[in-house]
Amino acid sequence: MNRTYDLVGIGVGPFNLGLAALADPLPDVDAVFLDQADEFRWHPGMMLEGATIQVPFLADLVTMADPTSPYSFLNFLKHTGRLYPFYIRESFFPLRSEYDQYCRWVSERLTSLRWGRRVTAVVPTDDGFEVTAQTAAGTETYRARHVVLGVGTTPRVPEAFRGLVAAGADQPGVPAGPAGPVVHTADYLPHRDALVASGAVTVVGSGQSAAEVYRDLLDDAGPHLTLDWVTRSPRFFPMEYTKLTLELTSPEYTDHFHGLPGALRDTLGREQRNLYKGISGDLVDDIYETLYRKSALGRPVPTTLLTDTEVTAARTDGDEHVLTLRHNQLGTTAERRTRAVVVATGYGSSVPGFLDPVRHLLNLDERGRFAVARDYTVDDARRLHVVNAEEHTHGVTAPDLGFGAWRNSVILAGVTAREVYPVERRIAFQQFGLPATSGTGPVDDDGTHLAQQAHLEEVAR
């Protein structure tokens, strides 16, 4: 086709959907967004009744960039007749199903979205890229000056569990034989009845999804259902939600984190997981209260909660799965039998195969991950952008819904060469390095102490 888009987005999750909504009113941005799905769906396997998102409603697709946007969550509520009930509810946190409805509402109003398009290749051209997509009707080609990769993450399955699924399966499902299902939380709801029917379920994982699944199954636990929860974390970490900690989701901290050596960033990434991968404190309390209530009523739950315990191996024996457990503090191992498993071990990102034709243009680190620049580009020409693939380079803001609109403002500034939406530089009260005026020793051009810089280089070595 002769038409050249300013921007082609690949993948339509919340972040690229927000980018599409922010680009929609701009007369100088011709954008199109491709996704292989037939419609917008956000974590359908975890749409548990009563579950909320873990950020306030202001962390919608657009508000933090443009509070006047017609695609805001509040405008969705007004158009659907639910603004006053939400107001009376007096909670900042929308239901997860409600957020999904909101995203669907926005997606139905945008003409730039193309569903049923599976991207197969991104090829470089003189002035950008050529994106090839496969559809039910054949092949389509889109020319673009900029590409924004928003394909999201895929379920991460520990090696121990991959042998439990049917041959050829890409992720946990119903294994061959009489044993019960082994499912990732991404597919929890479609398998819930089979999990309960198995009579013995083990939840493996430490975060919010593991806790939600455990709590959901807890109501069915009893004489006919044994329920275990195994996590390799030292304890059931609550998500830290104090105000100064929330300032880590700021432009300043992202600048600081991005400037650190890669090895130190990886270490901090592991240490900071409870900031956004922990469990809601209210949910932790609700789980305890439920266990206590059932115990006090003479109906104790047949359950075992194990912390600092890793599943190192798993096999199927007849109608049971046998898990080899290792306690990390004690160094001891034991086997435990179960009939079904829910793997709540999160998601991971990778460089998709359709980027192979432009792989020589990509900036990658020593582990083959995107070496994402501060402006979210991964090529020297600054035409290939990524969203939610930069946790290892940008820290906790990468998966944060509330920071998505800020990142999209930066991307649109790169596409248009102008700041369409104001990009805040400083929002935090605290500083994340030593201020140049209060330290000793020389500083470089950006105000960083050379002594600090030398220390960081030493840490990296």
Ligand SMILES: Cc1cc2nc3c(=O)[nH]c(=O)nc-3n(C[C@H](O)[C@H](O)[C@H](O)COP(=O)(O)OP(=O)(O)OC[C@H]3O[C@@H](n4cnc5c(N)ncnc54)[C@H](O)[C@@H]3O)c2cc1C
The other form holds:
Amino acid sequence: MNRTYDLVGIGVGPFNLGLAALADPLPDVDAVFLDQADEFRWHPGMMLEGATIQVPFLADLVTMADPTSPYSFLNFLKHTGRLYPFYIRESFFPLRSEYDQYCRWVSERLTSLRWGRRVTAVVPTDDGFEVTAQTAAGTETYRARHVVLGVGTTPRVPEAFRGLVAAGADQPGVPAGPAGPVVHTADYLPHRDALVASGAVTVVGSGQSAAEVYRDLLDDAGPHLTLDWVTRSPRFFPMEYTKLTLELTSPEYTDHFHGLPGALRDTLGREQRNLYKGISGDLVDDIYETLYRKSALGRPVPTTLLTDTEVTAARTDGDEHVLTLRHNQLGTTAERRTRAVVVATGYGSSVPGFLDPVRHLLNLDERGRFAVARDYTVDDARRLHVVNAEEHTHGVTAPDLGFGAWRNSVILAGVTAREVYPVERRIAFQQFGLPATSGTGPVDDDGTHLAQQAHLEEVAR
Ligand SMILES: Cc1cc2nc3c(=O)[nH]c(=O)nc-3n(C[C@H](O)[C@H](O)[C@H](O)COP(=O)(O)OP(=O)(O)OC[C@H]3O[C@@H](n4cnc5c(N)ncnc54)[C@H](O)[C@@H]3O)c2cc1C
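Swap state to the form predicted together with the named molecule from the form predicted on its own:
Below, the chain from earlier opens the complete complex, with every other chain and molecule after it.
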């Protein structure tokens, strides 16, 4: 294949699918997107029936960049005859399964997607890169001027569980031994029956996924199922969702965060966990209400909820798993037995091995992470772009579906050297960093001090 694409996307999760949808109508962008999976599937292991997405439907693949796009969530509802029920439902938050259906609907309408292609190498060429993908039939190569890395994040498994976690979904119901399965939330649903059948499950972790799994298993908990929930967090903290805090998912806060020293960014990243790694308040209350209801009806749930408690070791002993727990405040340790474990400890990103041939071109920080520039590139030639691999450099916007279209607009501006979709520079009422002006003097129509406006345009350039 000697065609050179303007853009080759690696991985087709929501972010690169959004990029494909935004690139589709552009006559000057010849793009192709490769994914190792056979079709689009969004987090099938956590496709819990009642779960909703955590962002409004406007955070679809395209609307925040182009509200007229045919690939919008509203257009999907119209085409599938679901617009009026959605309108009457009056909720901003679609079901997770609806979002998955919507992304599949978009993926079936795009001609630039290639499924069943596992990328194994990216090598430099004179005018960009050559991307090699493994297919069922052999290998394929794609020449590209720009590459966009959208391989998402992979399950993070704490050291204590590394030897026990069942590998992937292709072992549902087949426990490693007499004890029940130990699975990451990414593989929860295929293992649900085996977890319940084990008779005693421990959920480890404190985020939204941990809470969703605990709530889901709570329906079965009782005489035949003991359910524990252990987290090293000081409390089961809620996701913060207040409007001024939500302004942190903005271009200008991302400018501010990106401009900070690396060590301060890492500290802030840990401090800001409650912005997107907490539990939705409704779900926390629903869990409490369920426990309350069951105890009031004389059917108390055999459950133990532990905070400030770390699992420092885990081993299997016959039909049980033995967890070594350490209380972080008391410094005391204890062993606790269970029959199955759900590891709800999140996801992480890393520099994929298939980039080794271009490693010399990559900007990496002292910890070997991508040193991602503000325009989402990781090389000096600004031809290698990343999506959702920049949490440590750009902050909370990285995994946020609501920010995908904005980031893709910046990437397309980099590929086409023109702003094909308007890129907002300022959306927040707050200002991040100290004002450059005295605070008095002429202001313009939106109340910004003219001198301040000049300063902000300078920063955004
Ligand atoms: C259960 C769950 C629910 C979430 N809900 C929300 C939410 O409501 N709101 C929100 O803002 N965020 C949410 N997130 C966070 C985030 O938006 C999602 O993780 C999102 O899926 C990230 O999209 P992505 O495009 O980066 O990658 P992914 O969805 O992880 O997709 C990456 C793709 O890359 C492919 N791939 C990987 N390696 C290769 C390779 N070598 N070759 C070819 N293809 C490859 C994979 O097959 C996969 O299809 C959620 C996360 C989880 C886990």
